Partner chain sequence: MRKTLSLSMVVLGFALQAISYFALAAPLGTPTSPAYADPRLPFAPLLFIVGVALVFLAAVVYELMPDKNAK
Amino acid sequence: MAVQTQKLPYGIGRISGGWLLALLVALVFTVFGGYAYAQQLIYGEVVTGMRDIGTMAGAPWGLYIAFVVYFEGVSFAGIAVAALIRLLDLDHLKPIARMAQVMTVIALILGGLGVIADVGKPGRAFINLLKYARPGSPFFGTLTIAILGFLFGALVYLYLDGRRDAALLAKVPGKFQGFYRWWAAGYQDTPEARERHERASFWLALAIIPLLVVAHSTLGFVFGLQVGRPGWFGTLQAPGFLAMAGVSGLGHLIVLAAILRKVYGLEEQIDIAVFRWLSNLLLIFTAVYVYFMVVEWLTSVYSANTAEAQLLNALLRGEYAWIFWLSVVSLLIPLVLLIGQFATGKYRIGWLVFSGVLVNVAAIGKRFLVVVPSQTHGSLMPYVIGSYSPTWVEIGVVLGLMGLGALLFMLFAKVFPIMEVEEV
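Please output the structure of this chain alone, in the form predicted on its own.
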């Protein structure tokens, strides 16, 4: 779509009633989340459902950490798809490259805010991090690599990818012209500049791929290296985190692409070929994760010690059974649908969106089951069985984070093109 002198592409700067309504809903969720977090700051974490293991029979990690892991997973697929598009020159997926990059940046921001919500007193936490941090600890790696380092790389990649478009849009008089000039930073759309841009983007994309693997593996090591906690200690935690990250992120990207396709009338640009690629990638990651899940389950059933058996019973037949089986069904239904579409070669966007929503329901459920039951039911010490139920404060903070994510994406799409702009 060519840049026009009167109107910027992809609805930039144009406000509709539907957009205002969606913005209002997202803003309400964000404000509610801010109010909930204010209650936690005022009264302390006693207003949450989190309690210490053992003597207080609870779980010090709860809904916040479950969603930190979830947001980190969503960020994985976005930048991975964008990097693979650049490295492998996947023309069919180029229309969704920028929305994938923006999704990654926002998800990482939400993950970082989730960590801040969990620590109770953020100021003291950051001071203690600087004073007592151990660089060899997975906790240190989660903050520095999985969140801060990953976020920095994603921001740089988004900035470089958008310079050319910013330079083109800076030629159009309007209220965002100064912003576009700042983003372009003197970029000139010449063959030499394009070559430098492509070369820098290629090497950055090449560096991002191993960073992705290291970041999400480190997040898995936070759980997998805790030898005294049944349900966590195991070699499948790191690859399982990677597989589920691909599942949740690709599912999220499918839903996002379908929404933008409908809202902006991008049926020609975001055609069925885009969804076919995303569907096949989602099929691979879902199949791999289901395999990991079955292997882990069979191992626990046939060779579990007393503590592992107690945890497994809580998942299969106990208080967490409804979340466990809901997550399993939410994985198996999309897997069957994706296999059917791949076998027949007939891809339906509606079914893909349905699959994308279901796998994210499964991702949230599985993240919760990774975090909580091993604290309440998985102990090698003679503690009583614990329990954990999130309060309205925790639920409100999580809803606020989701509202903030939607708010940031909608605002970005109104000031910068969500897809690459064609040459003038």
Second form
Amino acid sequence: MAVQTQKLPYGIGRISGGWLLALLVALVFTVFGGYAYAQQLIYGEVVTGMRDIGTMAGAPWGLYIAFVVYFEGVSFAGIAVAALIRLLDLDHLKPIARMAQVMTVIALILGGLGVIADVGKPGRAFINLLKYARPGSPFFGTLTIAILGFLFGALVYLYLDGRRDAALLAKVPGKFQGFYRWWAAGYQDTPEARERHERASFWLALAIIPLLVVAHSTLGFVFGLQVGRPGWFGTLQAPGFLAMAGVSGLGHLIVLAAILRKVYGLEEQIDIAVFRWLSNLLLIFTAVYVYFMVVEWLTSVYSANTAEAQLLNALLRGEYAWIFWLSVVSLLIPLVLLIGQFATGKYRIGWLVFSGVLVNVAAIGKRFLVVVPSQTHGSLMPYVIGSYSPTWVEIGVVLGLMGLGALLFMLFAKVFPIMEVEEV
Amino acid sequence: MRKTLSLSMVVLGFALQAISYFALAAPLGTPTSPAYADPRLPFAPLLFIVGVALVFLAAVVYELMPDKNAK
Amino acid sequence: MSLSRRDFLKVSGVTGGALVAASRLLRLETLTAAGAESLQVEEKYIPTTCWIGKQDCGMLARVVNGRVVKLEGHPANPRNNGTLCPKGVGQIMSFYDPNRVKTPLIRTNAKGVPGEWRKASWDEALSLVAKKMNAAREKGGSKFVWQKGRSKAKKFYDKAFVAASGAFKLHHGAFCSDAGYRALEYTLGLHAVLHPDFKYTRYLLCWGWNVTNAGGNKFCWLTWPQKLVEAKERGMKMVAIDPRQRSAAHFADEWVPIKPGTDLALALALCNQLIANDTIDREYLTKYTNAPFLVGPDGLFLRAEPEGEEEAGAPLVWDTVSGAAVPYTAEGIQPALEGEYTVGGQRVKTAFELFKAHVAEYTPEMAAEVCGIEAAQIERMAREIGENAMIGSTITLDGHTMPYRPVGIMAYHMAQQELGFQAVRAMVMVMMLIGSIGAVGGQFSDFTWKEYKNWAKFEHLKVQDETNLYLKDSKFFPINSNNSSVVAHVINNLSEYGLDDEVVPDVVILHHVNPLGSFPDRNENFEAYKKIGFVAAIDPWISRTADYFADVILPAATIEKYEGPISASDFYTDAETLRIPPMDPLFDSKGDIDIYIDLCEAAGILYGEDGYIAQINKQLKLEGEYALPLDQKPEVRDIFDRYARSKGLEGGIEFFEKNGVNIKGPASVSKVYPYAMEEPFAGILPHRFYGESLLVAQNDMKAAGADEIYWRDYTPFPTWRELTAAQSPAEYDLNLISYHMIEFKQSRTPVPLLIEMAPKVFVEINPATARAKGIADGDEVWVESHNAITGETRKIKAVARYREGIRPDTVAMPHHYGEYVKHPWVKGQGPSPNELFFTGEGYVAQTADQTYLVRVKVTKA
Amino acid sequence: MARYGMVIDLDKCTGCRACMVACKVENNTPQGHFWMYVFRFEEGEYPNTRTWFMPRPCMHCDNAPCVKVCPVGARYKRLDGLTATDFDRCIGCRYCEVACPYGVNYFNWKKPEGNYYLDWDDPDLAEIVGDEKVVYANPDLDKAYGPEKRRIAGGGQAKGVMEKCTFCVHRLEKGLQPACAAICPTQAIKFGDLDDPESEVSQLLREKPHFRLLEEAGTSPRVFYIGQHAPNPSVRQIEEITVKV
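Switch from the form predicted on its own to the form predicted in complex with its partner chain and print that structure.
Next comes the full complex, this chain leading.
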């Protein structure tokens, strides 16, 4: 029997100064985002930098859609890693499974909120999408499969995976005891129960992998099926989105794991082997993505299509060049570092975190470049070349979403173990 | 019983997805008339999501439902 | 007064078969079975006319619950056939514009700076204007000046006011095409400018004029493009002669990118080639012009001994029958067109023989050099003109057999150049050579052949010392277009013209005119207005001039008033219409006629034998039972009611309120074609091919001590000389011309719907020129102009826009930006080219017409 | 049933942009929205330059990318060939706009009532016209149209929804031509039933060579052009309009 005074693991329920400070920062960002969004609600999206294609020479999709795509990409890796751990029995990666799951749930929430931030009629959108959504529209996949379905699946996965921990924690008295009891839902840590969970999660993981491919492909289809926008129409969009999702998600997970390892002193549980695995996975995805990117380039370079050429010019030399080359460099440096670590067999967490941050910079940049230039520079009609730069409202909303993500993660970490508990 | 129920939930969930996607939502194909704008059954997209949810909930049912044999 | 659209169609269906075709044009045919469903709201269609443009297109105002919601084309009006231009549709905003002058305003701050105003009652404002006006009227002369911009509808109430008040009247025409009007008045006796007989023309020279989107020339512009498109479908060929491609260039088979201001040389080169190719209509020249007249060595006609009291005898021609010089009026003679003869011991030549010698130097090569085009292009044009003229052919219309010369010129604003008067004369001479004047398919100008008063006056040009503010009959400008910028120049330099302060106006009434906005040069006008005591403006908006100088602004209504009568003729159909108010004037504005009635009442000149009412009766020919009683203040609607009844229209004004337009039927052949008239050319003969009186005037000017700059262009035949602007230093390497955009042309109205489409002024520049100067498309540039006479320079900043369709040595700027300074949509539009142009010597034509050409340099800002 | 289409004769267009203004007044579209836009083009180098014009309404494509991507069926095809936008259902995702290669969609970025050119709240004007926000408001625009009874006419209907050319559906149902076709001074814009071989538009298409914009995109537009040629990269826009709201 557990002792009454025993502390809950991983700092649950204990509020430290650092945590408070971090929370406060996240809160400030979130509130600022809320304020920015309120401006948009009151005055309309005229407060954003987005404008109509054509005579307004603008881009009707901007930062919001770029970040929706980014957040969904990040969500990929979490559940993918969790599922792979279960499917391939990667036992020593288990310590990061929970945080991967939580990351997925939060990123999906942020992606969903990003869509709400983008649409002109957010209230009506909820009802009309549920009522009228057309399977013919690539948005159907984005909204139903990629966001709602996937979110539900991820929540179920997180829930079932956490039952054992909840049951253990429920034994410790405290203000969350009721919550843990609810979560545990009568879980008894018997071999049968473990066995049952093993089986359930195996099938769940098996089900989630194809869903994941479908979800991210549909996201790619949102762009890839549009004949009218040079730079979008193409078969590589769907697999490209999938690969980029892996890159950004794994990068995120690496950073997250490193932070938690540091904060909670989990050097033992999250050992270098975990990072080696993550590093090699990231290497594979980054390499695949770079390959796709080069293929896409070459195709555009050889294309005689003037709209494509104009677009490519804007990317390589024009007003988007700085984002483009920043992204390329942010991909190539990690690629070199990852290859180096793989070749030498020496894995440094510092370099890995650096790579994780860089690939996310690249991910954000590339998402932006997928969404925006095709609108401003990709007109097949002889309109004036457009321009787009986000306003403080859009940046504020995006920062608010990021703040909210951090906030949710920190709050979760204070009520539930961020790693699987061995024994209480 | 438990297995049957969760399996049937999976089947039902997928079936619901398929039916709502192909039969109850707005028709697929190149839209040429107002008929392509409206679902054949209102809130069919919600049914699709319910279908997705059912599949996942099957796992919850599978895990949480007490085993008759055990009692 | 109002009716639903269905009623309208019913009523107008009765009025004539013209509507069947017309309703097709409006496309009223039912498209769906659902068709004419009844309308739930109270909806009326009130016929009225456009107020923006020049030709007052017929409109139907859709009025819903008492509010005008749309202006559409009136289907039965032959001028616009149910269509409208962007200005016509967009002016709906003028009804509701809260930036209109809402009540009379009286100035509260000093003049010469942007105005501050207080609201006043009509009584207060009118009595103030009346008091100042009467004080100035007492002094006479040019102390009380009245000026109006584009007059809408018949000018009867303007003329009545000028007559009743004795105002000194200034024109706006010297900025428009008056040099062209003077040239035609002088040459053909018609107050008009050049247009073709579109129905039959096979070859059209669109000369410096935008036939599709420009204004002017009798119509605003809707009618011309409609006729152009029909003619193009018929197979008409069109040449655009213009330094810059305008929208008309789209319809042109050939573009002749002529150097600005050199049109005269091109015209004479065409004459040279027509003579060389022997494609000339000798019959017309011999029979109807003074080309066969014998000219002595002094340049004057040989004349018969005067009979009785006559000042001079009839000019002589060489009769080939009798082999002697006889008066051209003699019966049974066959005058020689060409040749040199001995008469009275001296060798004399026919005017035409002199012309041949005159144009001999204007070879295609010489003109190509001057005009900056290809000699081959000139040769080709001359050949095509000659071929298409089909000299000798006839056509029978409505029983009249007439010459068929299907070649014509359209020209209008290009007349406003330094050699404008003579350039237009030269162009007319091209048409005279092929006998196209008044021939079917040929050169037309007015709708009817009505002798203009200047025809007789120009036979003896007055060159005298006594003159007035606009230098009327002076040794400076014996032919004079009454240029108000020259007036400003004179006010600023009185002694140079032998005038004193006596002529400087005390009071000026500006009616829909904005000298500081629309006239060059702006500086000259600004300085002159500083010297004028009292300025009253009648305008719906605060113009630039009113803002800086008006003491009182009287708010005029826009469409919402009775005005007219308005010709609705399209040259081939006779019709008349009126402006009917589709709603009451918004705010405290009034219709123009109401304002004049009230002003005259306040000034005590409304009633009585010479009063305003009497003048209205006179101008509208309201006599007997139709005459307005002279002792009773008239209602404007009643004036038009009497007018309509006097024209025999049942129901009077109600006829127009119901139908909008009174279609009198097709214009008769004997009215349109001078060859079908009882007396050919309505007796305005012989056409002045040789300008003898110009030479006489030149001699008189020299004798009166005028400088060469004034008399040098008074030559019997148009003569090319280098332009004054070309004498600017070489660094001013570009010609600046200005032009009108369809969005603003004659709009005189700040309509945001139009400004939105063309928000900011710009400078069009050829990319090759721009690149050589390091100017990129969209760069800000300085445009600096130079006055070759005074050495003065001026500069403005604007955005450069690349344009392949402009000569590399020429830049162009659109007009009409920023004229209504107080309007929010006008802010930030940028400068006007009028700030760069100069007026006065070297920059006006010999007729005192304004030049829109100056040398500039363009540098990156 | 009639299946409407438009035939625009570029040989007749003078580039006057009357259609643009007529469209705006008829449909009460807010500032900066040009459901009908007229390109003014030039091509070639001096002196071999050509100037020409091309009106651009919505193409009302039969294979409309915008309809295909609309997630909620707010953008739909009517049986008479019109591509309509139900502003009551639109959620403002702007997917139709990014999918359309023609750039004909206009989103209400602002509250439309604050976006009508002038200060209609001016007290003197308000006294006269009441609280009307578009003082020339067309009463036909708020009605429901078609057998499906959906509100699809007019512009400036609500903040955050997409709008575009409707072929003046409210005029069609009264038996009138679209505002642009009715106003065109040279009658370059013809409108009618493409299924009726006797209609003016069908006859024109039989008689004259024609093209459609971005034919290669496979969108099957219902707007046909006669004369000139499809704009290609050598065509340069002059006097272009770029108004941002």
